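Given as structure tokens, the chain that follows is alone and in the form predicted on its own.
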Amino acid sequence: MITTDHTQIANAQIDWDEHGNPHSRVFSDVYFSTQSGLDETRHVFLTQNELPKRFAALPAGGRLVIGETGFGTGLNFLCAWQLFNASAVADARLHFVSVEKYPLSRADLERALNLWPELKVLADQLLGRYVAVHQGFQRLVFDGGRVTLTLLIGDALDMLPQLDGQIDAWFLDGFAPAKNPEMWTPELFAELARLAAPGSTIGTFTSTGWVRRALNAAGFKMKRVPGIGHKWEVLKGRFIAWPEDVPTPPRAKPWFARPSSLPRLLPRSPDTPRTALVIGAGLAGCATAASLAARGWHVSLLERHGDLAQEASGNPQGVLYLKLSAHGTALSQLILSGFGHTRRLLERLQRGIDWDDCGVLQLAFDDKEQARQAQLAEAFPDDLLHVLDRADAESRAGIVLKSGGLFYPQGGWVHPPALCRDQASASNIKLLTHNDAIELRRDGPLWQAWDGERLLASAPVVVLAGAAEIKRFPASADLPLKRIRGQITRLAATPDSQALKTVVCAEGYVAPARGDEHTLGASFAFNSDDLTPSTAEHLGNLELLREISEDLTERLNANGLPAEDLQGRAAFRCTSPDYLPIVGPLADRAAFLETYAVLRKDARKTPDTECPWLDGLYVNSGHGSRGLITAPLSGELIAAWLDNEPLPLPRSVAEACHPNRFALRGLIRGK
């Protein structure tokens, strides 16, 4: 089990001076210079990292990655974004990674950013995406993917070691060393060095001698330069090399490393677009296509049906429900990061028709569930989840209930086809319906998708996103994906049922009306391959409804409904044995078992041999009933693998989702 310190992360505690400037109550320090905040940011971080000329020099499709210690009010990010917009070519990209232990509340962030009218256009975009920002890795995407912000919410020395990526320019910020010494340590500087790209630059507002010496010892070459305002001097530097007298940081195991062959497969000329083929146009496929398209890829999205979202992604309402663990498991970390990413995507859609953040209430239907909920309430902040007694739960839901439960105020329901359609809408995504890829063939640097004797499409990169159907391809046939049939029931709304104000879950779920009907579900049938809706499962769903609320059952007139009149649909969930999705590059299984056969005898051995990757072949599948939360962020993870950019998840979580985990476990267990 992968665990992490799951101490609650609190919002920043801020006092405001007579001029409206924010001060940290915890650190008794200012967030920025009260005399010249903008000028100081531009001088210390933009100028000392040579960003004006580096942004201007970016080629078409080029990218620069900035890392920052201390996001604070977002001022540094907005100034970098403003300069990037002014200096870089239209299809260059900026990726900004920032760590923050005490994130500002949205209200405080808005108040602070109101101090800078010239940044308002960008600040408004940041505020528009600043929702559902919780502990862990949080990804915010702006300007159609031209600018990406990866926020690491937590202590810097907990978060940075989990980051997989290379940083081109460091903003060493944070409260002053005398106020916050934990942010200015050799351990932190070693992390900056570990993540530094060759020739990475760094700027910081302090000129303290021991900070300069510690950065030099970490492998940076630092020097004092003239400051600005009341700062006589500041520091700038460049990463030279990892210190010879310090052990090099451990590399990723070869079976989890980034494939080194990919650059050979992709065109080097900016005039030749990078192309990819995504097979399957459900949540996973549309998310993958969107993430690649945002990075300039031209994507062919193959779908065997006549439209996208025709299988498990085609239900009228899915629930944004966070089944978390208080122990910080890989799945829990993925869900927490994925939930925030999906919530921010939904802001683009039409509330009340495509989605609604009405909240989700999970009833404490027995003693075991009540104990689990109490444990979760201790582990997570109130704005993510909190316990309601029965009276408060009934007030929140608008109906009579049998118990209280755990309330997720930022949850709700989503119409999955609307999210799929939005993600597949980019001009460089071509949806090819009625194209059933039966076979993949390799022709030189290209993968070809065939339907019998008909060539459907070809590209150097293919992402298999067709749920359990990907087992038809030999390269992915051994992945342990399992289909589980689920059936939902559609119930006509009544005047009385409109009282339901939140999604309510017990063993099943029921959602507030979308239009003139409610969605009720969902059954679990482990041994059925028939997708014809069954009367028995409709009746089972009605029993789930009674367990949730007899009151709502009566409001829906569901007790007297003839079974043969019930309407709904069935589809297959696709899940893996460990309930984590399967996301990442695929290896040649036979060659993998041969290359790493030594693990059968000694699991501690790590052969220094590159993994036998199937060049350009990736998978995004196995999302089970959590696809609304895990599939969109997994699309970002695939794009990060392919574009060699910072991963949107902790390295350990990405490895826990990696396709190679199953072959690796088999070797270690001697199978």
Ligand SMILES: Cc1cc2nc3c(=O)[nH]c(=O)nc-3n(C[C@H](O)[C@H](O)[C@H](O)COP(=O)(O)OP(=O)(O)OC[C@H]3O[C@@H](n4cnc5c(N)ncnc54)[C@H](O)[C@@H]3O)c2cc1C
Contents of the next structure:
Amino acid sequence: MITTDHTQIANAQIDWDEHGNPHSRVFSDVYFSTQSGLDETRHVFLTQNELPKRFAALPAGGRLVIGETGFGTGLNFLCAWQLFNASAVADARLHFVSVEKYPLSRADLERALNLWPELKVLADQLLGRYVAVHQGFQRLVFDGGRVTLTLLIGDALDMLPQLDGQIDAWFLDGFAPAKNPEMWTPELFAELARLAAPGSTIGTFTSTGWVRRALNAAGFKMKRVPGIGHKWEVLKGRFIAWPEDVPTPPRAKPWFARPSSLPRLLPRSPDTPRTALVIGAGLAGCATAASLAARGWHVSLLERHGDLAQEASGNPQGVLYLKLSAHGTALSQLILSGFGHTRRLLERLQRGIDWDDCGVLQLAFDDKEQARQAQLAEAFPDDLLHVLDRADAESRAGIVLKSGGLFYPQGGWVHPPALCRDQASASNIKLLTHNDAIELRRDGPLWQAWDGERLLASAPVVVLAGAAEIKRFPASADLPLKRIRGQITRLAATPDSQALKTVVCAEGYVAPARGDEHTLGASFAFNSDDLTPSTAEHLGNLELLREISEDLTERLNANGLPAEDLQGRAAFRCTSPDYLPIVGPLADRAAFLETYAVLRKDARKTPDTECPWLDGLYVNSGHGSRGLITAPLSGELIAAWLDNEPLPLPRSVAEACHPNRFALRGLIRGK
Ligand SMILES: Cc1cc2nc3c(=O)[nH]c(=O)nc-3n(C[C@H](O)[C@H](O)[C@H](O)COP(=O)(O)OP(=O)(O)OC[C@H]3O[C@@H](n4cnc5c(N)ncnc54)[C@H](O)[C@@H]3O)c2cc1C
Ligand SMILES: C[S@@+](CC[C@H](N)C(=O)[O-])C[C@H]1O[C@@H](n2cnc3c(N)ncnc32)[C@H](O)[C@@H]1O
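Please move on to the form predicted in complex with the named molecule, as the form predicted on its own is already shown.
Shown next: the complete complex, the earlier chain at its head.
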């Protein structure tokens, strides 16, 4: 089991001075120079990293990645973004990765950013996305993908080693070394060096001798340069090379490494845009198309039905429910990062129609569930989840309940087709309906999708996002995906059912009305290939409703409903054996087994042979019962693999989702 340090992250504790400037109570230091905040940021971080020149020199489609230690109020981020907007060509991209152990509360962030009227337009965008920022990797997307912020919420020394990416310019901005020594250690500097892209630069406000020497020892070449305001001198530097006397850090195993073939497959000139086919227009396909389109790709989104979101992603309401673990498993980390990402995407949709952040109440329906909930409440902060006793749960939910439970105030319901539509709406995504890709053929550097005798589309990159249907293609036929039929029941809202104020879950779930209907879900029918709605499963759903609340059942007049009048829909969930989605590049299975056959005898071996990738073929599938939470971030993960960007998840979580994990496990188990 993959775990991570799981100490609860606390918000920054801030005192405000008489001029309204933020000070850290814990570190007794200022967040920025109160005398010359903007000038200092620009001088220390933008100028010393030569960003005016570097942003201006970015070619069309180019990208620069900034890394920062200490996100704080986001002032540096906003200044970099402002300069980027002013200097870079329209289709360049800025990727900003910043680590922060004590994120500001939203209210404090707003108060701090109010100090800078000239940054207001950007600050408002940051504030608009600053929701559900919990521990772990949190991705925030701005300006249609032109600017990406990846916040690593946790201790710098825990988080940076999990980052897979290359940083072009570093902003070192912990509190003063004497007050915040753990942000200035040789171990941390080694991480900066590990992550440094060739020619990476670095700027910091301190000129302390031991910091300079330790950075030099890590492989940077630092020099003192004139400072600004009350700073006499500051440091700038450049990454030269990993020090010869220090063992090089371990690289990703070849079966999880980034495919090296991609750059040569892809044109980079603005006249020949990069093109991709995404097969399947549910949550996974639409998210993949959105993430690629945001990076300038031209995407053909192939869907066999007459519209998007006709299968699992077609339910009227799905729940943003976080099945977390108190032990920080890979799945739990993915859920926390995915939830934050989806939650922020939803901010631009219409509340009440497309989604609602009404909260989700998970009832403590038996002793085991109660114990699990108590453990979770210990492990996670209150603004993510907290226990409610029965009386409080009833007042939250607005109905009579048998027990209290765990309340997720930022959760709610989503109309999945609305999210799909929003994700597929970019002008460089072409939705091709009634396109059933039956066969994939290789034609030189291109993949072709064929429907019998008809060539549907071709491109150097294909992402298979057709849930369990991807098993029809020989290249992905061996992925262990299973279909599990599920059915929801639609119940007409009544005047009395309007009292329901939150989603309530026990074994099933019921959501507050969307329009004049509640969604009640959902059955699990293993080994069923039929999608005709069944009366037996409707009756099963009504039983789930009674377990949630007899009171609500009565309010919905659901006891006396004639079974044959019940309406709903059925679809297949698509699950993998370890419940993690399958996201990433595909290898040729037979060649993989041959290349790494030595692992059958010795699982510790790492042959130095590149993985036999199926160049340009990727998968985004296996989202089980939680696609609303995992599919959108998986789109970002695919795009990060394809664009050689920092991954939006810890390396270990990306590996836990990697398509090669199954073939690898098979080899190691001697199969
Ligand atoms: C009853 C039920 C209740 C659920 N409740 C929730 C919930 O409350 N919360 C939650 O987060 N998740 C829930 N889920 C799970 C969620 O719906 C799925 O995880 C998610 O929709 C999966 O999205 P997808 O894009 O992978 O698959 P799908 O939505 O199934 O999309 C796959 C698409 O690919 C197309 N396709 C496949 N093969 C081809 C091909 N060869 N050529 C062209 N097109 C192709 C299909 O037509 C389909 O449109 C529920 C699922 C079910 C069934
Ligand atoms: C000087 S402030 C950063 C100011 C910030 N760059 C800005 O633009 O507002 C230093 C930041 O480092 C964070 N920090 C301190 N120790 C840390 C650690 N061990 N890991 C991660 N972040 C830490 C603090 O919480 C604080 O937000």
